[in-house]
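What follows is a single chain, given as structure tokens, in the form predicted on its own.
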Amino acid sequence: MASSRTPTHMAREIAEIPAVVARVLADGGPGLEAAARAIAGRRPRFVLVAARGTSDHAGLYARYLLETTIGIPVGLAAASVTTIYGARLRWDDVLVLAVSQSGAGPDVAAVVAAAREAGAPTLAVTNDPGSLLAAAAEIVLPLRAGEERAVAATKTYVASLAVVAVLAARLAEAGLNDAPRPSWAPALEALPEALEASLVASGAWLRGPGEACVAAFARAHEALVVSRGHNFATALEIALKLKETSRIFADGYSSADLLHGPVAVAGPEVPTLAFRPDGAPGSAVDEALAVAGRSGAAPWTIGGREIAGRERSLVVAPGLPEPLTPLAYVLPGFLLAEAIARARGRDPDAPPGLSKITRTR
């Protein structure tokens, strides 16, 4: 077991994030610009992401911010059609992002290296230049995450979303679909100010009337974690990180998926959490909470401004664009899951039966 008094390696990779993502903003500049104005030469008119396990949360923030950017479709692959069922497919036009921290799992560097092979341009997102999957790429978009010892992804998570935050970005000011400059663009550079003091409000909050929420996740053996739009992401993250680091049962939801059935299992047994953003995606996630309300959750939220005042909420980067705020969000969540897995006895830094790298096939 973990000792409380010795901070885990999941806990040191998260404090790392903001460095991290500074690294990404000032070495990784020049070549995402580079990269970006490759990509808007070939006029892709559907991206494709390729990607496993928490890469693929990554891959689906990267679909929100894509689609709400630049204007054009974004799908994730089933990497079986090409590995198992072996399927030709036609790539024109077609932009294929793979995300994948270690870059060695074979399905994904397959679907690139067929994708490429057919002349589809291909961006690897990884935090290996010299793994199987940047092999295959045309493009490597490095993480600069440096080692990744606990065996649930953190810092590399958030690299990615900061990579793919950046890349949309240029590729707008590339001039791909003939998108606008994002109005969020400028902020990406106090991006690691404001995952800095998501940091520090989240320990304190831990330290806090949060400890009443790992209490309760820990007794428990499901949950249900809620937001909307770009966090969707955020809380399959999450979720994960309670599977994987817990063993909790806990499933993520898009709050308007939630209502499509799901919240019959709401209640007074089942912890929920939610990453409540302000705006039109927050007022979707209160309308969910709503109705599982009704039936006695009580949850807890994490979110903006918006929220602030209520009762079981942490308030972080309340002056962060809606589309950037997975990247602070998520911070108490992996402290949370960090707090709550030592609460149950368990070492957040090893799960049984994970290991850091899957190759499925």
Contents of the next structure:
Protein chains: 2
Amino acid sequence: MASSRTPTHMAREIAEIPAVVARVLADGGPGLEAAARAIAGRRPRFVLVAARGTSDHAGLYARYLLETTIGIPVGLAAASVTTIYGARLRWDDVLVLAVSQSGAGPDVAAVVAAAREAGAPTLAVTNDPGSLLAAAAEIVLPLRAGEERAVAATKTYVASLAVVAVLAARLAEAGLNDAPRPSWAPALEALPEALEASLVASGAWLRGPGEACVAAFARAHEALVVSRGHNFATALEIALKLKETSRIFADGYSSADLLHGPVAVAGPEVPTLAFRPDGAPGSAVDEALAVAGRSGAAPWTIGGREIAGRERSLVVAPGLPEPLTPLAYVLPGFLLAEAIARARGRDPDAPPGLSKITRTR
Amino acid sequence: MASSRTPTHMAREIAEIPAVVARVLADGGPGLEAAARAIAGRRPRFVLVAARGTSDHAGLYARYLLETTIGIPVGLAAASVTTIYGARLRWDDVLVLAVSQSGAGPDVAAVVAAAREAGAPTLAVTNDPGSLLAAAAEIVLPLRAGEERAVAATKTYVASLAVVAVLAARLAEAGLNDAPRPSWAPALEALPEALEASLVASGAWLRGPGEACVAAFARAHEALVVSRGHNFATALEIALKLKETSRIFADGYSSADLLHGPVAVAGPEVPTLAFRPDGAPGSAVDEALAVAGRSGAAPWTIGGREIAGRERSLVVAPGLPEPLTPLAYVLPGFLLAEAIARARGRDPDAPPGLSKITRTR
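Structure of the form predicted together with another copy of the chain, given the form predicted on its own:
Entire complex below, previous chain first.
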């Protein structure tokens, strides 16, 4: 399975992630703090997130984390309302948060431009400060991830999550909606180390018991990926990576959404991967796995301390507060997707039919 | 394919849809108008939609239609923020719209209860006015669909769309956000007739050229369903029906989301179904179909006048304004799903592992 040839771009870029996140925290820190103060001063009452593809999953993380941390309602923008229907939304009191690795998508930039024109504060999280999106937004939060060469985005995804997490902590500290300082904020500093440890543990697992996981997915046509809460984004992101790099029909679900119908497709021939944090979201994931198990699904589980000793499981970043686990759990997911693609004889860096920049309207 | 045995509950319930929608318009009219006036008087600035499964797709339709009609931002609520994390959201100036056929889900009811306790106006769209959800909400909008016996919801789905459409029109007429009366509002009256015609055209097509469509999906393990804008909900809904009733791994996408990665799984062995309205959303769908076509996908298309004469196409409800087409386009989708399930030797009324009421938290 694990060949000794030159590593793929995808593998190298996954390995860079702890350093990229360290850069977001150090070099990006002052900018994020200033942005948070400026935003908090405008007292937004709602947040709309605009993004596509992998960045949409970073947006989904923002959607959960801003609600659980700041307590103001967050929605995911439907770009077509602006770009296809030309509707004019009431943007006052709305903060628009756009996420795009390339910043090149006309639809996301159009939503930001419409909101900014109406006077709403607009934030662009992007790896290209010279992009269309960066020009459209009032405040640019650079990802500082360096060039990403694999078509499947990995380091820019985790960099986006890191920017979102720091922003949420700083918005609370700046007093937005009188939110208290989140209990997980002090753990931000330890993130690079936790991510490095997550990579080491994941790599060791992939060379050991995880080989069977790679083999199961490599044989599959279809797969399910499940989580809940902050890690719902992780489930969607790894399902998309399996589609893109391995051409596996993989679907990501929250445990609740899985039970409302899609669990009908579970079965012994459909490998199932769960991201299962400790605590209440983890219990909800277990309930869904139990229902899928009645159809013969035997899940692989990545998560916190509570799954230690389970069959087919990997514990990563056991000390990390749950709201930050999406940054750590996605790493074994990425490594799995990369290894599965190679096991299927595919080049994870250049999936047929996809390109690094997708422009939709 | 089309057997002469007793029709399934699903087939009978699809046939009832025009009468159900007529009942929403006539018997439900006064209640919807009063609800709209009450809501408009509270001047909500933002809408959060709470729903699961098929009802979540009705919520997605509401999400687009309320933004294009009223112009206030709409988001889809993440129940876990309330039920798993216990976060307290700032609910003032928010309208909560909950949709649930059974009204029995604790998670949706919990979101409504939290919002109502904070003083926000709350609306419940449900087929059971005696349900947990109906008790939690300030205003109940009954679906008047009668008992639904098939596990796969069809008539309650279209009834939900009808309630949403009437509500959006009446909210505009009540002056919410100074929205103009929508140009499509006069077409509401003609809906039952348009839906009846859609059923007749779809039935004739299924007994003719559509037989090949049923056969293609009946052979498939995986499928793609695509649309854009108001009919994004239609794509998700029919993909879910194919999963539930036929155990096909079917994924629904907006044309833009499909291009941001998932198009990698398109191919000649993956039947693709597009809901393609006339005008700008239809052009966007065509762009995505062209990209999928490069991988050998040969799509089936259901839509408006502009697709007349295309190979593998069905024109339905050609006179209906685009914002109302989701009610008509979903009918051939439902009939297809029902026929495909039977062609696969499955009982569409009782998919293994699913029950009519799903309770998640």
